[in-house]
Every structure is written in C-alpha cells, then in structure tokens.
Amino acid sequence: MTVSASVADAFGLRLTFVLFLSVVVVTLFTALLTAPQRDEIGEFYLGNRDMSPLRNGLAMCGDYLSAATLLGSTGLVALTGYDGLLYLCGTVVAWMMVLLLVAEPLRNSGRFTLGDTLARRLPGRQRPVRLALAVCTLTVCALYLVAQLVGSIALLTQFVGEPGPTTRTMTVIIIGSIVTIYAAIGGMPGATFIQVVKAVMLVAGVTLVAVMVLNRFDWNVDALLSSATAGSGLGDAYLEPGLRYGAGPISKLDFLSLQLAIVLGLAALPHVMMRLLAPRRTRVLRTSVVWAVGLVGFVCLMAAVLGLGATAVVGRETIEGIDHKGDAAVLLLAGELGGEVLTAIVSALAFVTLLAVAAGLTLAAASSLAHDLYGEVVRKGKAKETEELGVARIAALFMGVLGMLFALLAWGTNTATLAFLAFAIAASAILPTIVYSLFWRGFTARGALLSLYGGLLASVLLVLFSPVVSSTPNSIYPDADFAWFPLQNPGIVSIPAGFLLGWLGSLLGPPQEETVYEDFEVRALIGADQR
C-alpha cells in the first residue's frame, strides 16, 4: 500500500493532479519564454545576472530544499522528536558555512563552473583537473537526481495505487521528461523561474500549515510540545536525545558522520555552487546568500512545527503504521487540519519541489559535461559558443535519460541513502579541492587529483562495505554479509581522507609558481563586478 493511498481519497487525488498539472504547464510555458534567445553560453549557464538579491536568494533556497525537507525531515521530527529537530539544525549551519567560507571567493574567481576556478588556480594541468572534477560532479548529480526521481514514484503513484513495473516506468518518464525540458531548453533562466516559484510556494505552504497547527494550540508552544509528547506514546523520551541516533556509540558516530556530510557537503554541491556564480556583483551575492540562509532557516523551523504538530494531532503510532519512515506525517496532518483540499495542496507542493531540484541538478551536470569536459578537455578551449551550447542541450538530454534509467533500476533503494552519499562525495572530494584552492598557497594539481579521485573512491567504497548494502534486514542485499565498515554514512572517515590526500599530493608533487597563487588570491579576495 502506498502512503498516499492511505491519506487521500478520490477527490483529493484528482485535485492534486489538477494543481500539479497547472503548475507544470505554467512553468514549462514560462521556461520556453525565458529560454536563452541568443547563442551565448553565459546566458544558458548563468541566466539573468541582474536579478535582485531576493530573487537570487529564493532561487538558491529553491535549488537546495527538496521534498526530503517537506516530507522526510517533517516525518523524522514526528517519529523521533529531539533527534529530528537536531537533524534540521544541520541544514541551517550548512548554509552558514556557504556564506562564511566559499560564496564570495568562489564567485570572484569563477566564471561558469567550478572548473573555471580550478583552471585559474592550477593553469599548468587544468585539463586533468577539469576531468576529475567532471567525474565527481556527474556522480554527485546523478545520485541526487536518481533520489529525486525515485522519490517521485512514491508520490505520483498515489493516482494509480500500488506501483507496478508499467506504472513506475511511466512515472519516471513523465517526471524525467519534464525535468529534461526545463534544463535543456530553459537553461539557467528557465530553471531559475521554477526555483523561485517553488521557493515561494514552499514558504507559503509550510507557513499556512504551521499557522493552522499553532492556532489549534492557541499559539502556545508549551501546549504543542506537551501534546506531541503525549501523542508520541514515548513520554519524556520523545523530547530527549537517543530515539534514533542514541542506541549506542556506533549510532552516535553515524549521526555525527551524517551531520558532517550535510554541513560540509552543501558548500560543494554542484547545483548550489553554480548558483553562487550567477550574481554579477559581489554585494548582490552576499545579500542573496543572507536571504537564502534566512529562508532555509525559516522553512526548517516550520518543518519542526509540522513534525511536532503531526505527532500531536495524528499520533506517532498512526504515522508509523502508514509509513515507517514518516514521510506520510505532513500529509496526514494536512488531512486532519484542512481535509482533502489542504492534502492536495501539500501533495502538489511536494511534486513541484521534486521537479525544481531535479532541474537544477540536470543543468549543473550538463554544464560540467559541456563546458569542462567537452569545451576545455576535448576541444581544449577552441569550441565556438554555438557549438558548446548545442552540446550543453544534448548533455541535459543525456543526463535526463541516464537519470531515468538509473531511477528504474534503483527502485526499492532508500532515497535517503542516495542523497546522503551524494553529500558525502561532495564533502569528501569537491570541498577539499575548493578550500585548498582558495586558501592554501602550496596546493598543486597533483593534490587536486588525489583529493577528487580519492575522496570519491573512499566515499563509494565505504558505503559498499557498510550496512547499507549488506548484513541487515534493510540492506540492499540482506542475505549477504560483507559490511566491515559499521557506519551507514562514510563522511566521518572519507572527509578527512579527502583533505589528507589533497595535502599529501601537494607535498609530493612539484611546487607551483608563486605568482600564480598571488594573482589568484587577489582576484578571489577582491574580485570585480562582471559585465
């Protein structure tokens, strides 16, 4: 039985479909209208660079917040109380890392992609570094994209009941095709529009439901917490640490590893970094990221209210009985507070959220393929703009089809596992390269290659030999047992490994000319407004 089949009747399902279809039609039409009209790769990669800080901040917020925030995080709070609230804090801290650490120097030193920053920092061996970066970027985007598409199956199949092979295939093709059109035709302008629309809808939606929750308890937070504690059936343990991540030392280490990957991985997610390059002026970027931090923090706060409200109004036992992961919590809460209409609104919002994040990921992967891999590695910087633009559109199509195929193959895989692995790779491979490039004079191309490839391999191998793949009833292969690594999240080991490899590679490799870093440092720290 699917989650939605348990929380929505026929009228609610039809209304959800109508709302979702309406948003898709409007955003697709607008994406076509705002698509790049000139054969300029800058417009396709970065879009309108003169947007206001608020619109940029909304786009950044929309690029990051996925259906996992609306459904998964809310459900985690509903089922685990304190541990779920602590998990939400990691997202806000992650955006503070972006604001304080990489936003301005990355924008000042970059052009279209992170590969441009590394090429300016490591000009002697820029092509192998771009190739390594493209491999890591495609891996991160593919994992995160597949997680979104697999998640869309569970949502969209509420219209047709228990998903069979035909239903799953149709669902992935429909969602994947819409995402591909956004990225291939609309480019950054089209993706930005849906990100802004999605962010506005998400903020408005969670605010509406949170207001209804607080109003039900007369705006008394203590009453909400007391009712949630009572509804959990766990007593005071619900608001104390340990329900999910406190079973023992391994569980606590696993949570720390997960939070490290989230906090550090956000600063290296390709679609987030690409958004940081878009503002033409430094002060616009600074204000945009402040808006993004505020908006993401607000949504996470509202998600906490929704999670607590779901436990207080619906009850933890009911939520867990319908979906053991808790993804049904906010839908059940909406049904109790606003009936079929509110349930339909929240469901449609979840669909739009999936589309927006998937479009940003597809565009980031296509940009890396076209600009870094084809334009600079294959064509050695000699490709014409029209040629590279055509390759970028084909790359978006390729990425969309690849994501659909992997989503069908990965059906039944925990989407959270795919998303967390993407964060771990970003934090273990891409982030060390960014930090060393921006702030360490002695960083070399050999260090970059070891950091990128080493961080990627460490993350993947640790997950392959973890309980995610074997040794437990919830593993991909429950009957096998080759999980010598005890944690499900590899970040606590793979992130230090990525930094260590970058350091060792730089010490063992030939030094770089001093003038190269000095010129790069001036640009990264001072920057210049771009035309």
The other form holds:
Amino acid sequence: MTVSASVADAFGLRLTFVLFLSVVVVTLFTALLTAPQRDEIGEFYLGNRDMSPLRNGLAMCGDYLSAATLLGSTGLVALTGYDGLLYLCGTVVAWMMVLLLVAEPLRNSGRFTLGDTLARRLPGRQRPVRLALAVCTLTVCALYLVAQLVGSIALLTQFVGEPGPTTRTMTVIIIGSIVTIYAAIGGMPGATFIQVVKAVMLVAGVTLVAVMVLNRFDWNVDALLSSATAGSGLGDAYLEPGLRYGAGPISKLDFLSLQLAIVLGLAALPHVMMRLLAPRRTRVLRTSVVWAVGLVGFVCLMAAVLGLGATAVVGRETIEGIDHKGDAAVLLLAGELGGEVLTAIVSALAFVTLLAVAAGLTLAAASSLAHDLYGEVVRKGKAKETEELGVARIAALFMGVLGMLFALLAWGTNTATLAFLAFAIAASAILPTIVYSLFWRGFTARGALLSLYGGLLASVLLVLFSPVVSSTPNSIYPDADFAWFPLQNPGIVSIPAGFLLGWLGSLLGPPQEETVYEDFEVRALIGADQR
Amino acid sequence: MVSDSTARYGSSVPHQPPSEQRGDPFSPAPAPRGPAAGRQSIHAHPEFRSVSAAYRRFGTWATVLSVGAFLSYVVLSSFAPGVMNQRLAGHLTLGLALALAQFAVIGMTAWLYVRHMRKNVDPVVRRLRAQVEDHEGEQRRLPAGRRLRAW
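For comparison with the form predicted alone, provide the form predicted together with its partner chain.
First the chain shown before, then all remaining chains and molecules of the complex.
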C-alpha cells in the first residue's frame, strides 16, 4: 500500500509525538530522582522492596504485556476471530504456572538473580551453571529486546508508511537510548516506575476504548459478535476455529507448539522472574501475583472486545489492507470511534508499552551480566558492591547498544517470530532447570548444564531448520531450502528435550550432597522475610 | 535479633522442651554443627514433611489441571471443530463459551490457592520459621563470622 493508507495524518502524528514525549520526560525525570543514591547493589537489582501488592502487580503486568499484546493480539482477533481469542486465553493461563509453582519458592530461596537460587541448590559447581544460565538469559533477553525495537519500526510504519533508512535508524536509536538510560541510570526503581505508569495507562486505555465499543453496540455482546461476523466477510467461519492455524495437521500442531511455549515460557522469562524476587515478604509476593493475574486477565478480555470491535466497526478488509498481520486494528478502531485524539492516545500508549518492556529486558540482562557473569564467574564473588554496580550500568549500556545494532540489522524480521523463539528458549532451557531445582531431589549440576545448553541449542537449531528461515516466500532466505523441521515453533519438541536432558544429566552425573537439598528445601518453603 | 531464645521456646512452641537443646527432638541423628544445622533438623520434622507434601500436592495438581484444561481446549479446537462449533445461544458457540470458562478456571484456581495457603500452609510455616530463627539466634551468639556473605 501507499503512504496514503497510513492511519494518521500530520495533526495526529504531532499529537502522538507530544503525548509520547511528555510521558517519556516525566518517567525519565522520575527515573533520575529515584535512582539508587547509595551504592547499594540490592537497590539497583530489586528496587523498592516494600511496595504494595497492587503496585507490584501493576509492575509485573507492565513487564509482561508488550506492544505485541496491545496491537498484535488484537489484530489477530480482528483478522482470525476464534483463533485470536484462543491465543489471548493462553496469554493469561501462562500466569498459573508462576503463581502456583514458581513464585514463592523462587523468592524464598533467591537473592538477586535466578543464578543465586541455582548457586544455593548446586553449590559444588555453581560457576559453570551460572555461566550457562547467563548465556540462556542473555539470548532470551536479546531476542525479546530486538523484537521490541523492531516493533517500534513496525509501529512507525502505521503512521508514515514504509519508513526510509534514516527514519528507521533514528527511531531505533531514539527508543534504544531512552531504554538504555532507564536501565543504566534508573536501575530497578526507575524501571518499576515506568512499568507502573505504563500498566495504569494500558488498563485505562483499553478500558476506555472497550467501553466505547460496547456502548456502540448498546452493551449487547451478541450484537457485537454478529456485527463482527458481518464485518469479517467470512460468515460463521469467523467465530469458528481454523482461520489462522487450520490449514492442516502441521499447522494445528504448530499452534499447539506455540501455546505450549507461551504457557510454560512465561514462568522462565528473566525480566518477569526478576520482579518475583523483589517483594520482601512472601505474603506480599503472593498477593502481587494474584493482582498481576487479575490485571492481565482483564486487559486480555478487553483486548478481545477491541479486536472484535475493530472487525465489526472498521471491517476486516480495511484492516488487512493496511497491515497483513492486523497490527493496525486498534489504531483504526480508535480513529473510527474517537477521531484523531483517541488514535494519538492509543499510539502513544503503544510506544510507551514498547519502551517499558524493553527497559525491563535490558535491566534483566544487565543484572545477569553483572551479578552472575562478572561478580560470580569472573571475580568469583570477590567484587565490591560499588564495582559490581558500575559493571551493571555498563552492562545495561552494552545491552542497549547491542539491541539497537541487531534491530537495525534485522529490521525486516517478523517481531512475533523473535518473541516466540524467546519464549521457546525460556520454556525449554530455563524452565526445566527451575522446576527441577525447586522440586527434584536428584537434580545435579550436570543435569542443569545439559538442560540449559541442550534446551537452548535444540530451540535455536529447530528454528534454523524450520520454514521460518528457509523454503517459504515469507522466510528469511526464501530461495534456499534446508527446512527439514516442518513447524515454525519448536516448543513441542524442544521443551520435552530440555526436561529429558536435565533428567538424563542428573542420572549420569555425580550425585549431590543430600544435606544441600534438604537445606534448600527448607529454605524454599519456609524462607524468611528478608531484611 | 532475638537474644533471649528460651523465652520464645517456652511461649510459642509448646511441644519444644524448655531445656537446652541444639537440634530438634524429632531429628533422627545428632544435629550437625554449622549454620545449616537448624534447617536440617527442621527438614526431618514431621510437621515440615506434611506441610511440604501438602504444598507440592496442591501446586502440582492445580497447575496440571489449569494448564491441562487450556491445552486440551486448544487440542479440541484444532482437532474437533465440529464439537466446538455447536451453537449455545445467539452467536455463542461451545468453543467461545469454553474460552470464557478458561478465565473462570483461572480465577477459581487462584482463589483456591490463596485459600489453601492461608489455611493449611502459612500457619505451620510461620511456626517452623520461628523455630529456625530461634535456633539461628542461638548460633549467632557464637562467633559466626561473615555468615551473610557465605556464598
């Protein structure tokens, strides 16, 4: 499509810019004000540990819901109806694993990073394990960070059409620099502030638009569904499964594989896990996660209304005409319902969302680099706190620059592909290690190393030899064909592989000392409210 | 920290004999020395065993049921669309109703989990934690060195 097909005109673009800039200025100032004043490493990693459960829950929700949910999932609902709704359900179900199994024992036994938990569980060979974990964490964070930055280019495309190389570079550099400043200077307190601001804006924004949609249909959901069916031009098939992932058994299996990675991967995403370690009291953590579940569930329900509303009000053909993935659905809907002002608000919201998630990721990667890699592997725990803090800030800078470089190199990549790969790696490399170390007495360092490296390699290799990279017109190399793995999402193979490798390695390796696990088990359940 | 540990032994933990005691009365072997000693004697404590089992059982079952419910919903939608497309009322099909039911399952599970933890786990954990802290308080009076930076 041409430039004229974009969703906003000059006024709308300017308004978006002003709104976005004011949020950025306010949050940047706050990040500077709340930055860790004393050179305490704990404050940089964990931030304020005495926040109320609601604020913690908002921050978790903010870390989790990216622009992909706001634009991508609603677009998926708008274009594919039933399959999109199914996808939204998975986004919420993912929190069950966190709430029920991982959150409390992880916080009780942890300190700053997941590496600390593993070091307590596998003290004999903590350095190689920390190294392996850091490699996995960095891969996941880098992939997800690049997805966010590439997403900013995709978002800009909605306004000005296909951006030229200069605009593209400028966007990535500006967004990337803001993200780096949040993470490097503000540390966790700054990141938390922007997460809370973003989550409040997100909840308020989607509620506002959803209320307008429902109001238009006199609060009659059936009328909304029938208008959406009519607007889709597909008849009843719109509200039946199979539009997106129904092409054949391979495609159906692919969808299951994707859902598996999403539902299990969340509990192992580094930036979400870092939030779990922050609350000082177990009770506060539990209530926080319940808040997060509620907020995420609410936003996803509203997103479903937005997606259906977009098809009902704007029509499927128009949405698909502007962006074949449907990312423009919410923006078009906002334009139809509330004119330029609402479009500007929603697009500013999308940019802030993207920024906040990127900041959380940069910080998680920096913590892992500074604490696990530098503090414990390189300096063997002898680094002073001020030294480690300096390294953490430099690491954040490094991650930011790395993310920008990759985003500029890979700007044409599908953001969903990158994000789904990150989820698959988290679920198949990091999750087995967490679950085994929390709940299985026989888990050993060799099992941890095998499942971390093995899960990582399995997911990356499977994607490399999948249709994502070669053999189809949408692949990165459409002309080559080395795709012997038929699925785009490796989860259904790589997650069992990760668990299997962890189990095998533990059987083969030298056994752990019994007392270590007993001590760990007591700590994970009883913990102690940390001082 | 608590310096007068005998007072707390007497008041908050009724089954603990007030005499000078290193480990726990239920511990099978003489308690090992070192900062982990308190925790290891707790590990053999029958109350700890039962609360740990209760925590795991609930967590595992609740996760398997809620995640399993969702995954079977995905499988049903993919491979049995005929069943999912039955109309219930208006445009609401069985599949859409099940999607809403997922949210209900999530809410229900979260509520049951919080209730289970409050009723069955938290009180016992609090009691055991007081015991560990008492024990560590006792140890701390010995020259413990840099215990906090032990790892």
